[in-house]
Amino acid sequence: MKGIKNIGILILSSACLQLSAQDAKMNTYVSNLMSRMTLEEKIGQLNLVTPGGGVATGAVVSQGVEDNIRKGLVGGLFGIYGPEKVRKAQDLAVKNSRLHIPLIFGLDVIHGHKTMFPIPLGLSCTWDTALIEKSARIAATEASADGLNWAFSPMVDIARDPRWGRISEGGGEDPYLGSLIAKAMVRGYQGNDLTKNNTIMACVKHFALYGAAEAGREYNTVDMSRIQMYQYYLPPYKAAVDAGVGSVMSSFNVVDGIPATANKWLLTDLLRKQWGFKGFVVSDYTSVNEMTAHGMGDLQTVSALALKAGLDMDMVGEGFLTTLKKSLSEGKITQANIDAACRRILEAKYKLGLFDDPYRYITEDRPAKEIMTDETRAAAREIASHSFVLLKNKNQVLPLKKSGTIALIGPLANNKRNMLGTWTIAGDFNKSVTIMEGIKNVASGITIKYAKGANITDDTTFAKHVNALGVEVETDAHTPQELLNEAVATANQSDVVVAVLGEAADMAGESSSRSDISLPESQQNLLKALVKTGKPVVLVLFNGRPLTLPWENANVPAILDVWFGGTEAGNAIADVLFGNYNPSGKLTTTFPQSVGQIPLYYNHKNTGRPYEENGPTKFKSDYLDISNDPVYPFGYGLSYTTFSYSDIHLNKSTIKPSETLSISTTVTNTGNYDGEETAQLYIQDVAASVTQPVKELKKFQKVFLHKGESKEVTFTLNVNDLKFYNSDLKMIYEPGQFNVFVGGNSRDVKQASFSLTAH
């Protein structure tokens, strides 16, 4: 055993030496290159621009891009893809600039490149980090085949406010699950060797706290305590750094009153010194310039502040390019500030292998062989089906029979434009599969009667806002009443109604905050009319956020949340509707009854006068008009089968800090279908020096069970799982009593208790 241990030490030491040698080689190369660079060329490396001509991800397009590349005044490009376009741009840098420094090419590859997967919020509902990593691996392969080597992903912002449109782009409200997803995405993009031409550098965003924007309004102020930051909002970013993410993007919001883009505590003290991050930091789109509107000074002032704080690359705004030389001459920044940022950009290019081969990612025959293949589409279909969450299934309306007549009704039922969801820069909605097409593919024996039934919205002003990037909300030539009458007549001629309703793709996403997160009135009217027919109604719900669904939950027999499923959405939805796949998704965000409850999240803290269900209400922390409860809690999701949990068994009632605790339960499939369940373990620290939440997710396991089958599921906790941040921002544990909960969601759980001793 001693020999094995020594071998392990030797292997580790060898790996460390190899890494050290690689670092030394990189340092030498970069130092030699920088010694030949002019001040202007160093500043140029800090300049990230977009030439336009693609899908806009901001309001500004760079000017004079080609000329600046030739002058060595551009470090990277984003917004273009495809070997031919990327090669032309790289030629400008490598063949026409003085030092031939290659460009880095980035893009918003958020949930797939051209083969689109479910939106990230949907991906998170798989609770399957292997599938999530697989989606990022495929995205990296496709993006790199299109000449790219840098993805502005993953977005790991914790979000507790579904009014915020970008909740669609993250992993939900929980820091533990969010951290696992962050690691999986980074591994998927970067692999284990960034010099391989099928890997791309990840960029974790938005650092930091962007998901906590006040009022759920995009780009708005964030203000929270340090304990709140460390305990709930920072862990996913830290997880991405620990996974070796190559770059970080700063956020638009303020942190402790200072914009993140120029926050030295955030970008240097926390990110680099505390966490040991070695990559580079890029601003969000023109966020350097936008600090002027925050009240931080003119462009020269804010650019100097950002550089000194630890920002390395300026996206689009060109504040660095146009002001840093002047700031240096005036003593507002130092040469060391510029050199440090330039070095980190060059190191990233070195790690990507671009100095060895600037055309490493540019191979003209790769797109045809590696993009939108049968294999990638099959993976998209599989992953999408795993992301759907069955919210209700009264009287086992689902799965549907593959016979009879179905009324397929709704503005999203035969709508390619809205299958992919938000942030699909390179995605082609024309290649997506609609639900009508999917049903025909999966259940060819049925008769489909289709009616649009309603516009996505009848509010023309709202539709104009949604359609800012393209027409997603179309107003039919028929009147709303004519559409409704046709839908009711169609329903009456059918055995079952499948109503496909919800949001258009860009009703969620960046700059898509909503104050009312219910279904639009036009669709509510349609759904109520369909339910009134007395036919069984299945609501297939497209959404990029939790919606308020109290009426729908009370009155619609079956509800399947499909988020935005991506390229293969229609096929995957049909797979689930007809029972080819038994839904297993679980919510990663809480669905409120009303916007008045927001922010609403499962891991909240108690007040001194906590709400008690069915208890007295006066002088309690509650509402006069509704309960505190959500419609659907965190972790919730049904199956076509049912699962039961035995009482919890603990292998001991008291543990020492050096010991582990084993928690087991027997999960039984008590229904009529084979299915997959996600067993979830939560803890509560009953008494602590800093108030603790009522529950915190600590572990989960996915278990597949044949009908009638039982399996014992065992979780292991150690003292690290019981730690929390104290008022000094130190991770500590304290002896005392803990409650442990196990179940299929955060609400419906079995409970047991144990104690932790001091020694």
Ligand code: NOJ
Given for the second form:
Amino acid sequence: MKGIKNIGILILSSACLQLSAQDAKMNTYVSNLMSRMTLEEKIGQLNLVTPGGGVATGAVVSQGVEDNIRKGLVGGLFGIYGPEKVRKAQDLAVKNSRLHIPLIFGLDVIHGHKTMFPIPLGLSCTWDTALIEKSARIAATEASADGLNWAFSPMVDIARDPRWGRISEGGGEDPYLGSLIAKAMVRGYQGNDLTKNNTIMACVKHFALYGAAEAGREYNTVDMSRIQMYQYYLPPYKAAVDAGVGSVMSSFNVVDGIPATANKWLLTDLLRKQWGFKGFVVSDYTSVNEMTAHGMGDLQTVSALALKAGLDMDMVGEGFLTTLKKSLSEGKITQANIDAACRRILEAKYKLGLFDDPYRYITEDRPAKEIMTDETRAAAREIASHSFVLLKNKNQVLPLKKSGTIALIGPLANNKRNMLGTWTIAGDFNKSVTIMEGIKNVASGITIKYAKGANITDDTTFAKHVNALGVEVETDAHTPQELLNEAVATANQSDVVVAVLGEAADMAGESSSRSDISLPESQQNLLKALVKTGKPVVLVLFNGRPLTLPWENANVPAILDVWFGGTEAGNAIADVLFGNYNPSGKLTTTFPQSVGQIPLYYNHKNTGRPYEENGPTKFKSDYLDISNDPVYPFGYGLSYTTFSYSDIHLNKSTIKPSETLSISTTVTNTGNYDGEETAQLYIQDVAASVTQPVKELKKFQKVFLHKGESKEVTFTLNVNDLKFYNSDLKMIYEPGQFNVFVGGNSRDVKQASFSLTAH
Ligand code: NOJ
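Give me the form predicted together with the ligand now, not the form predicted alone.
Next comes the full complex, and the chain you just saw is listed first.
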């Protein structure tokens, strides 16, 4: 035993030696290079620019950018991709600048590069970190084949407010699941060797707390206690750092009253000193400049503040480029501040292998071989089908039979433009599969009768806002009544109605907050008319956020939430509708009944006057006009089969801090289909020195069961799972009673208790 331990130590210490030898080599290289750099060239490395509004459509790089690259005044570019364009830009840096320092090339590769996967919120509903990692791996392969070496992803902002459009870009409301997803995505992008030409540097964002924007209003103020930050909001960023993420993007919002982009506590004390982050920090798009509007001073002042706080790279705004030299001469910043930032950017380039070969990501024949292949499309189809959440299935309307006549109704039923969702810079919606096409592919024997039925919205002002970057919401030449009449007639001629309704792609995403998160009125009218026909109606729902669906839940027999499923969404949706794949997704955000309940999240505190279901309401934490319940709770999602959980069995009723606890339950497939269940374990620390949530997700396991089959699922907890942040922000455990809950969602659970001793 002792021998094994020693070998372990030997291996570990030789790995450390190796690592430090590599670090030493990098330090020497970078120091040598920096000793030859002018002040202007050092500041130039801190400058990240985009040639032409994010996506270059005309010239590869605009004139100003070209000149600056030649002068060594640009550290990186984003917004261009494709080997030819990237090579041209890299040539400017490597062949024409004095020191030949290569550029890094970034892009918002968020849920795929060209083969698009479900939006991140959808991906999170797979609860499958292997699939999520696979999606990031494919995205990295495609992006690197297209000349890129840096992705502005993963976005891991915890969000409890579905009014906020960017809830679509993250992994939901839970810090534990969010942390696992953050790690999986970093692994997927970066692999275990960043110098490989198919791995790219990840950038975790938006650091920090962006998802807590007040009222869900985009770019709004954030204000929260440190305990709240540490326990709920910071863990996914920390997980990405622990997984070795190469870069971090600061967020637009304030943290403790200071914009994140110039927040020294955040960018230096927490990120580097406490968490040990070794990479570089980039601002968000002009977030340095925006500090003037925040009320922090003029461009020179805010640029100096940001640099001193620990920001290394300035995205687009050129505040660093245009003011740092002056600030240095006036003693407002030091040479050491500039050198530290410059060193981190150069280290990133070194780690990517760009000094060995600036063209390692630029191979002209890679795109044809590695982008949008049969394999990537098959993966997109598989992953999409796992992301869908079956919200309701009364009378087993689903799966559908592959015969008879289907009325396929709705503005999203045959609409390529809206298949991919938000952030699809390199994605081509023309290559996506619509639901109409998917149904034809999967169930060729059925008759499809199609009617659009409604515009996505009839509200032209709203449509204009949604269409700011391109027309996603079209107003039909027919009147709303004509569309509706046609749809009802079509429904009446069919056996079953599949209504494909929901949000347009850019109704969620950046700058897409909504105060009303119900289905647009035009579509509600359509749905009501379809339900009135008496035909069985299946609602296939496109959404980038939780929607308020109380009427739909009460009145529509079947609801399948498909988010924005990506390139292969149409095929994947058809796979699920016709039972080729039995849905297994589980929600990672709570679906409220009404916006008035927001924020509504499962891991809330109990309060001193807890809400009681069906209990007296006077002097309780509740509303006069509505219950506290969501329509669908966190962790919820049905299957075509049903699962039952036995009572929970604990191997001990009391554990010491040095011991582990086993919690087991038998899950049985009690329905008529084989299927996969995600068994979830939550705990509650009943009494602690800081109040704790009513439930916290601590573990989950996916279990595949044939119909009739049972399996025992065992979870293990140790003292680390029982810790929390105390008032001194120390992670501690306290002895006492804990409740443990196991079930298929956060609401419907079996419960048991155990105690933890002090020693
Ligand atoms: C602004 C967004 O907040 C961020 O997520 C994105 O990476 C940058 N723009 C670059 O496009």
